[in-house]
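One chain comes next, on its own, written as structure tokens: the form predicted alone.
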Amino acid sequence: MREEILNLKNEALAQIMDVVSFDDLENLKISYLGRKGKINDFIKKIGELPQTDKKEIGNLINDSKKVIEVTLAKKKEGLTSSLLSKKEWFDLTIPGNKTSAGHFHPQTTVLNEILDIFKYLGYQIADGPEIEKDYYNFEVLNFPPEHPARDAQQTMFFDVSNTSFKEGQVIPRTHTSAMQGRVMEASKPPLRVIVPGRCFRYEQVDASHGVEFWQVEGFVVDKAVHLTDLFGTIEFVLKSLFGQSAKIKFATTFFPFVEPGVDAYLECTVCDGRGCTFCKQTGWSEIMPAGMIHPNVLSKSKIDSKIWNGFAFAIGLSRVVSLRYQIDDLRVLHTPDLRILKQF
């Protein structure tokens, strides 16, 4: 047995020494030094053995195993040092590349600070549907046929032909607000809702315009709801946006579905007031057009306007985005190149 331990020994050393691998080299050494290896063997026979031979041998074997354990190690040191002299060597314990983990569009972003603002004030979100009936984009609330405020919506068709719907019974949705009708017809007063989703108009593209936007209704119908509960409402929420040294102000329009009608105005971010073409050298940029719920709408909804009343406003959220990061033009927010996007 001692020749066949030394033979073993000898012929381990002889192994580890042409080893040009790390894989190579941890295959030898489970192969000599593993529980099943080849050392293991000859441990196993020491019980067969005269009693006088079994000091010795156990001896032989604890001393080829050291060996082939220290010429194992210096051998990785060796691999490892070949590697450092290399120009392609790299370590081994650095961390890989990370994979690009994505983020939330700012858009996302924006509106999820919205819905959670809302849902701090009690609102309801609701969605509906993209393409939606004319009745409710318009004659629910107060556009009825031909009326000349309709032409403002640049309200894009369908082609209906071969089909059974008539011409200009469904559109792609001008606005959330055709949200108001079908919330009021399903849910009974008082309510608070808040309806985001995109919309679609045939706009003259250009840096605060596009063809495709997104739009975030809200609506609230109570007793006794006036003016002032939608003015404190809109400085909150943009003052919860923007912060509390936020610039509003309000000036009278007109809209069929409100009564009064007034459009909220935020300093422009991106230009401080100045004046750019994002805001159209004004210094201010239209966000919340709103005003108080006409009664036409509330009764068209089968909603006793004698009892309830109450306000709507629209925020574009594209804009609140581009005033939320001084983006001075709405296009970018579309745009599919990450190394813009990254920079939100």
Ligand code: PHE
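On a predicted model such as this, the values are computed, not experimentally measured, just so you know. Numbering follows the first chain given and starts at 1. Take the two forms, find the largest set of C-alpha atoms that superpose within 1.5 Å, and that set is the rigid core. First, how it differs from the form predicted together with the named molecule.
When two forms of a protein are overlaid on their rigid core, residues whose CA moves 2 Å or more are considered shifted, and Leu25 is one of them between these two forms. After superposition on the rigid core, displacement of the C-alpha of Arg150 between these two forms stays below 2 Å. Pro295 is not among the residues whose C-alpha shifts by 2 Å or more between these two forms once the rigid core is aligned; its shift stays under 2 Å.
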Given for the second form:
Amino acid sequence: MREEILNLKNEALAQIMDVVSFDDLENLKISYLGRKGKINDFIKKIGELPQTDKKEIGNLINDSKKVIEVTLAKKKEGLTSSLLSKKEWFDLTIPGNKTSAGHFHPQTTVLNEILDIFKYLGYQIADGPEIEKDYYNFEVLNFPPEHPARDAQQTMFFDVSNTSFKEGQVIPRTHTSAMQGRVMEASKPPLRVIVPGRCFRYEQVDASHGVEFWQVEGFVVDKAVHLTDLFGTIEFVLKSLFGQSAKIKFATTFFPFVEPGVDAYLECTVCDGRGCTFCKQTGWSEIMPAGMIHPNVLSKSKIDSKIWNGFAFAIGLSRVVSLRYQIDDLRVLHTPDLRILKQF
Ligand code: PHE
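What would you give as the form predicted together with the named molecule, now that the form predicted alone is on the page?
The next block holds the full complex; its first chain is the one shown before.
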């Protein structure tokens, strides 16, 4: 009988371990410790035992009963605490944590808008290298070596010692016009191309200059293109960006790769033309340098300038952003400070 009691105890402990609900635990308790339970069955049999065994078997039954009772109580505690902790996890009424959605940098927003306008006008988007050959940045654009017009580009140079390059042979590009020659060489006119990209110049950093800036170059090569086509394009683009009431004027200017060269001005949106620090008290902001493509640029790229002509222009991206959002210091655009960037 001793063995049967020990087996019963072990069986009870194993079953208690496996229980996962209060109901099953209660049923186990009744089946082992209840009035008609298995422990009582053994107690009833004590009377039939020889006198010498009664005490020992009685103690064994009692000890087994206590072990089962303690194990049942511990299991009940365990079930209670695991249910409590589950309750916390599964409370569906607790509102979830909001994830904060980011948004585009104002410069990206404006760039996307500009690209959309030109896609609408049928332009293709081209991408080019930020480290460019002197040939594409200058020479093909009718800037001969040593020509003083190169000075206006404030070029930065690399230290080429220990490389196979000659001094100035490759440079951080000073303008995205550098893509004109690459595209003209690689494709046949008619062309309508837009080139957004980062450019680099040796500038004293201040409210309106940085050593690194974004420019969107655009050019068209076709037959019988007129200056009025250029004016119409610039007007369409600026009115799309700044509204139909935007006021625009043109003045002449010089770049070696255009003839004639023009500068498009937009009435200052910061002061509505009254004059402020942003427009240097002139009421106008220089926004798109442009011009008719110089025949030398076409012929250097093996395009017959007797058949084809065209125009080119550039948009200073940060200038558009600052006029649009009335930011009078460009350095604001390059801060990682979310208190500023969240305002746009
Ligand atoms: N690439 C010139 C610059 O950055 C701007 C320009 C582009 C002028 C196209 C005329 C035509 O200075």
